[in-house]
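Presented below, as structure tokens, is a lone chain in the form predicted alone.
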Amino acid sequence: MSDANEHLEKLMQELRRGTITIAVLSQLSEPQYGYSLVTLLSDKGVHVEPGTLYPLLRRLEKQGILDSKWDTNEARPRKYYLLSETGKEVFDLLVVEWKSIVKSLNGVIEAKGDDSNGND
């Protein structure tokens, strides 16, 4: 693997790390269980791994984000997530940063892009 893959993959790794959180609430309008978030972002293009999303819906719990219900119903248990009333207003709230972030960063690549005539 060359240095600069290494280093996109080092960097990728990080970016992701930032972005699984929003994309995770995203979906927890509706009640989901941890599989099934980890397929329906998958099948969305945001691939999170099993060992990285179960400790992420832990703490989103403990800080009251999410609320979440054990359903005994089928064999085998599932515990389901949802947003709670706090973290329906957080969702909300980090749309808006990501949003104003977006935008911030799109216009330093193109300022960037621009630049790149020679003109330093």
Second form
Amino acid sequence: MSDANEHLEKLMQELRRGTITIAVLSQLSEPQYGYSLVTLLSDKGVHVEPGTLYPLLRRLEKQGILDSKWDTNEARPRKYYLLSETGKEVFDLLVVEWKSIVKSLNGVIEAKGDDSNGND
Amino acid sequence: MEMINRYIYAVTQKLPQAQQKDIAEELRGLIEDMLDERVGGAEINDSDVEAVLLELGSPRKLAEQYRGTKRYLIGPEIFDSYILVLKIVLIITASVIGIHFVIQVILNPVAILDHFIDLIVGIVTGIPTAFGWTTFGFAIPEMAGAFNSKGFSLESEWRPTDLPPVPDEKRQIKRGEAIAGIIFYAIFIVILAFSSEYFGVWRFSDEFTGVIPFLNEQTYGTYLLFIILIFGFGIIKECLKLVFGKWTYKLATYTLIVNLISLIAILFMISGPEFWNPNFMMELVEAGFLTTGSELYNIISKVWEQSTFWILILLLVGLIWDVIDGFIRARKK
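For comparison with the form predicted alone, kindly provide the form predicted together with the partner chain.
Next comes the full complex, this chain leading.
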């Protein structure tokens, strides 16, 4: 059983890597800073480590998917991130792709379940 | 708060200068936010700071995340070539060290222990040096981004129709043979460059007493250039074979050109009057191998005088056959 858990952990890591990007992009039609994103996402049940999120935000910014701006008016200077024009497009396309993946994967998983039931 | 500074420094010092300040500021904001959330308005103490930093994870890992993907000295695009060159270089280095040891032992067997120590020293210093320089030679262009061009990219677009046809067995060039050729030429260059004085008839009386050289030692320095040129062209030829992988008219033509240049260089060198040791016969007599006028003397003298001619013929036949063979193989479909 612990063996299975080990495998699961590794596979989940791979699975999360891509989905976190979608989750992050989904929240950035309004500007957010890193930690507000962490809490926002965790309220919605998506748990992201800050140590993963912050470098990810920078990478997305470098790729031009996110824009950023420092806000120094508050007591604590914060870097806000927002979807760029390209980012909005990318996100919309990504959502379509995601939905199709979910649909087809559900189909695959459930079909397999039916099969094994039939054979039993 | 001191610990936060240490943490931020540990992360950012491993990152590119240009990003350090920005990331440091963002990280500080994050840590303070996390601390606020944790204590909820109460006084912050050291254990809270520690807990938050632990949650963020080791600074090395965090820095790795920030740095992104490119974390290698030699990338996957050129790794195969790197390994190939490294193998060749290491084999050459090891062979030269080994041959040097064997020659030393034959020359002076009494001091075998000294030679053995030389051998060990040679292995310990020579192999890592060769390894280091080869790696260096690949790493520098890699860092400069020279291998990111389209030609090197693993993901460049390809079509199934681009696949080369499987060449006829006779057209194929065996990689092992080409590599062995390169190694062979390189070892000869090294030996001829550094121990030409052993290239001759070895005299032994109980122990090694000297060499009667085939070559003229006075003029050897100039000719060495030609020798390196000739063998260097041999290496180029083998490299071309490796790159092409099969015989084509293009490759055969290149072989023709390279062999022609080698041949001219050899002709130029060997036919010059001062290439061979002019006193060779005399030295043989002086060393007591021969007596003037004996039958053996006459035979060897004749062989010596005609050697230039025959060596030329042999080389000519070899190089021409090399080219003809190439064209014949290239014709096979």
